[in-house]
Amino acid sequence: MNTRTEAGPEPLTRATAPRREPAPALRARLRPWLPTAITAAALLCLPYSTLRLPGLFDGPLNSPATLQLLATCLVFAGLATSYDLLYGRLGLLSFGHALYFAAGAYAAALLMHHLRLPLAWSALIAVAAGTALAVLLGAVSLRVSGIALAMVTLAFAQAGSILIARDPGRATGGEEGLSLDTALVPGALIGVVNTVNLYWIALGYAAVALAVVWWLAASPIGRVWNGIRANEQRVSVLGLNPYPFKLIGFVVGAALASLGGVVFLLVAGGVTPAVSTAEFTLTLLVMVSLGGAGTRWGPVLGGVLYTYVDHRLVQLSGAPAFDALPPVLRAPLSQPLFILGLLFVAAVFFFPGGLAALPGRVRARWSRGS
C-alpha cells in the first residue's frame, strides 16, 4: 500500500495567489485620469468638511452660504464647458448661447407656474424644448460662418431677450423674472438645511457636461470638429460635409445649456431676464478665454474663478474700506465688472492660452532655465 509522505504543493488561495500587477499599458491609460479622480473625490467629500478657509469663504466649507456659492460656481463651470463645445472645439463664435440657458430656466418655471407640472416633468420638457429650439435656430444660423454667424446668433438672442423682458401675457414676469414654485419641488431641495442637496445637483450637472464634451471630443466626431476648427475648407475637400457636424455640436451645447438653466433655477430659486442677454453670453466667452478655450479643464477653471471673483467683488464693493478711498478710485473699484475687466486684460497679456496653459508654460521656462 503506497502512502503519500511528501506534502504536495499548497493549494492556491486568495491570500497565497500571486498578485497580478496591472499591465504597463493599462497603468499608462489610467494615469491621466488620476487628477480627475482626485478632484471628483475631493468635491464629493467637501460637504462633510468643517474646514475653514479665512479670506476665501465666510464660514466652514459645509456651511449653507459656502455650499450655495460653490453650487453656483459649478453651474457656471458646466455652462462654460457647454459654450466651449462651440467656441473651443468647433471654433464657432456664437453670441446666442444665453438664449438656450434662459430657455431651460424659463420653460421649467413656466411649466410649474401655469401647468402645475412637477419638477421632474418640467425639467425634462424644458431641456427638450431648449434642444428643439437649438435644432431650429442652429439649422438657420450655421448656413453662414465667421462674423455673420455671430451676428445671426446675436439677433436671435436679442429677440428672445426682448420677448422675455416685454412679459407677453404677464407670463415671464418682466424685469422681476419668475421665482421657483416650491410647492412643486421635492422637500429635499427646499430650505437652507437642504443646500447640500443643491450642491450635489450642481456637481452632477458639471460632471455630466464634462463627460459629454470629453466623450464627444475623443470620438470620431471630435476629430472632425478639430479639423473644422483648423480649416473647414480642407474638411470639405476631404469629402466630409462640415454642416451636420457643426449642427451636432451646436445642438449638444445648447442642450447642456438648457439643462444648466434648469439647475440654475433650483440653485438660485428663480430666474431673471439678465440670463438671456447678449452680455451674459459675453460673460461665458470671458470665462472660456480666461480658463483656456479647447482645453480639458480650462472652461471649468474659468467658470469657477469668474463666478467666485464676481461674487466676492460684489460683497467687497459694499465694504467700509471702499468709503475711505478717494472718489477717483472709489467709483471704478466699486464696480465688479471694472475689476473683472482689468483681471481679464491682465490674464490675456500674461497668460496667453488661459490658466490651463499656465503649468506647461512654467515647465517650459523651468526647463530652459535649467
Contents of the next structure:
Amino acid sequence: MNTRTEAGPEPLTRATAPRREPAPALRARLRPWLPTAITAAALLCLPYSTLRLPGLFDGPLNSPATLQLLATCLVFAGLATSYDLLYGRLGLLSFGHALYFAAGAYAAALLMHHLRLPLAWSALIAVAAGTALAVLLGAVSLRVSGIALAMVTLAFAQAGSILIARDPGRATGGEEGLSLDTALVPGALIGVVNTVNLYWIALGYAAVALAVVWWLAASPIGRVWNGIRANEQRVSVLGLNPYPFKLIGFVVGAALASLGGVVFLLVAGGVTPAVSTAEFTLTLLVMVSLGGAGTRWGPVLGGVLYTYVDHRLVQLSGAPAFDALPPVLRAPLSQPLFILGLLFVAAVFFFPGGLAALPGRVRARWSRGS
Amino acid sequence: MSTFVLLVVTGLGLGALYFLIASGLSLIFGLMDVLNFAHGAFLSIGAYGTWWAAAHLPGAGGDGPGFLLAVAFGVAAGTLAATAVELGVIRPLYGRHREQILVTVGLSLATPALLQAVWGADPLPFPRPELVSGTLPVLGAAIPRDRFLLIVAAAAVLLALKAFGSRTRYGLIVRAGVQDRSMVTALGIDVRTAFTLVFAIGGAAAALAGALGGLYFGVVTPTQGVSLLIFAFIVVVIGGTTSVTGCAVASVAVGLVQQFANYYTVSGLGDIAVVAVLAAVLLTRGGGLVVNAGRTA
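Can you now output the form predicted together with the partner chain? The one shown was the form predicted alone.
Below is the whole assembly, all chains and molecules, this chain first.
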C-alpha cells in the first residue's frame, strides 16, 4: 500500500474539499433535485387520488388498506435509509440495528402503558433512550472493526432480543408483544378512517430520515465517512481519528431507527418481538443491498420494494389459485422468506450495486452496443 | 458440591456444542474473511437430516447402530450442502468478501423458511438412543448422559482438527492461510481448494452439532440453527485467535458462564451474562483479541 506517497497535503485537499467550479446556472443547480421534487409531490398528492392500480393494489390508492400498506413501506424506506447510513456511507457492517428499532417501539409502548404518558412525551423519551443506548453500545462495539464489529453488534442485539422474549416482569408481553394503548393516542390517529394521518406520519418519518442522511453525507462529516469507507487506515494516517466520526454515524443511524420504531408502533398498532431479532436486521441488509447501498435513492427503493413484495407474497400464499399448485411448489412458495432469500442471492450475482445502479449499467451496455 | 459438578459438566456439554459450531466458523472467518451466516443452515440440515434418516432411511433408526447411521447421514447431508454452497455461490465471488457475506445472509434466510415449509414450524421430537438417555452419577451429581456424548464428540473433533492441521499438507496450507493468506498465495499455492475443504469440514462439524443439539434439546426446530449460531459468533470474538485451541477455550468459558449465571440468577440471564463477558473482553483487551480486526469486510 502506498499510503506514504499519498499522505501529503495536496491529495488531502483534493480528496476532501469540493472542487471549485464556476457557479452553475440556477437551472443546472436545481436539476439534481428534480427527482426528489417529483417524488415528494406524487407522495403528497397520493391520498387524494382514487386511482385504481389493478394487480398492484386491491383498492383505490386512497383506500385505508392501500394507505396502510404504503405507510408500512415508507416506514421501512426510512429505516433502511438509517441502516444505510452505517452500511453504505460508513462501510460499517452492523448486525444490531433491530435493537434500536425495537428499543424505540417498545420504550414508547411501555411508557404509554405503564406511566400513562401522552404519545408525544413517550415518543420523545423513547427516541432519547434509544439514542443513549446507541452511545453506550456504539462506544464499546466500535473498538473493533470489520467482521468482529458485525459479530459484536449482533451479540448486543441478541441480548436485547432475549430480554424482550423472556418478558421480565410481564412488561414486554413475550411472544404476543404489546399493542398500542389507544386511550393515550390522539383521536386523529385511531380508526380506519384516519389511516391517512398515519400515512402522513410515515411519509414525514421517511422524509426526516432521508433529509438527515443526505445532509450529513454532504457535510464535512460525510466526507470523512466517505474516506473511512474507502480506507480507514488512510484517514488515521492523515491525522484524523476515525473513532468519533464512526460513533456519530452509529448514534445518528440508531436515533433514526428508534424514531422509526415509534412510527412503526403507530402504523402497525403494536409491536411484536419479531422486530428485535437478528433476522430483522438481516432483512434490512437485504433491503439496502437490493436497492443499492450508499446511494441516494437505493435504500428507499429497496425498503419499499421488499416490504411490498413481502406483503404480497403473504397475501398470495393464502390465495385460492395457490391450492391448484402441486405441494412440492406450494410449500416453498408459501414462505416469503424463502423466495426473498433466494431472490437476494440472485440479486447479489446479477445486480451488483443494486437497483440504483441498474440505469447506469443499462446505459453502459447501450453505449457499448451502439 | 453436587450442584457445582452438575453445572460444570452441563456447562462443558454446552461448550462442546458451541465448539462444534464455532470451530468451522472461525476457520472460515480466519481463512476467507467470510462471516458465514449460512453456518446455521448447515446445522439445521444436519439436525433435520438425522431426524429424517432415523425415521425413513432403511437400516437407520432411533437407537444403537441405526442411530449412528442416521447421524452419519445428517453429517453427510450437511457436508454436501456446505460443499455445494462453497462451489456454487462463494467461489464465484472470490475476493469480494462483502458479497460473499451477503449471499450467505440470503441462504440463512431461505433455508429455515424452506425447512419450515416442508416440516412445519412446530418442534419435532428427536430420537434418543437408549445409551444416552437417563443420567449418570458423578461425584454425587446426576448428569444427563447426552452431555458426555457431546463432550466426547467435541474432544474428538478438536483432536481430529489438530491432527489435520499438523499432520497433513492441506492442514498446513489452511493454518498458514489463516495466518497470512496473501503470503500463501504469493508462494504459488492455490488456496481455493483449501477454501472448499475448510467449508466442507466446517459444514460437517456444524451438521454434527445439529445432530447432537437435537439430542441436547430433545427437539428440532427450523430456527434452532440461527439462535445457536449467535453464541458461536460470540465464542469466535472472545476466542479471538483463529487457532482451534483458542476456540475450544472460549467455547468452554462461554458454556460455563451461561450455565452458572442461569442457575444462580434468573433463568435467561445467562445468555445476557455471556454478552456482558463479551463487552468486558472488548473493553479490557481493547479489541486486541481479534487477530483479523484490521482486515475489514
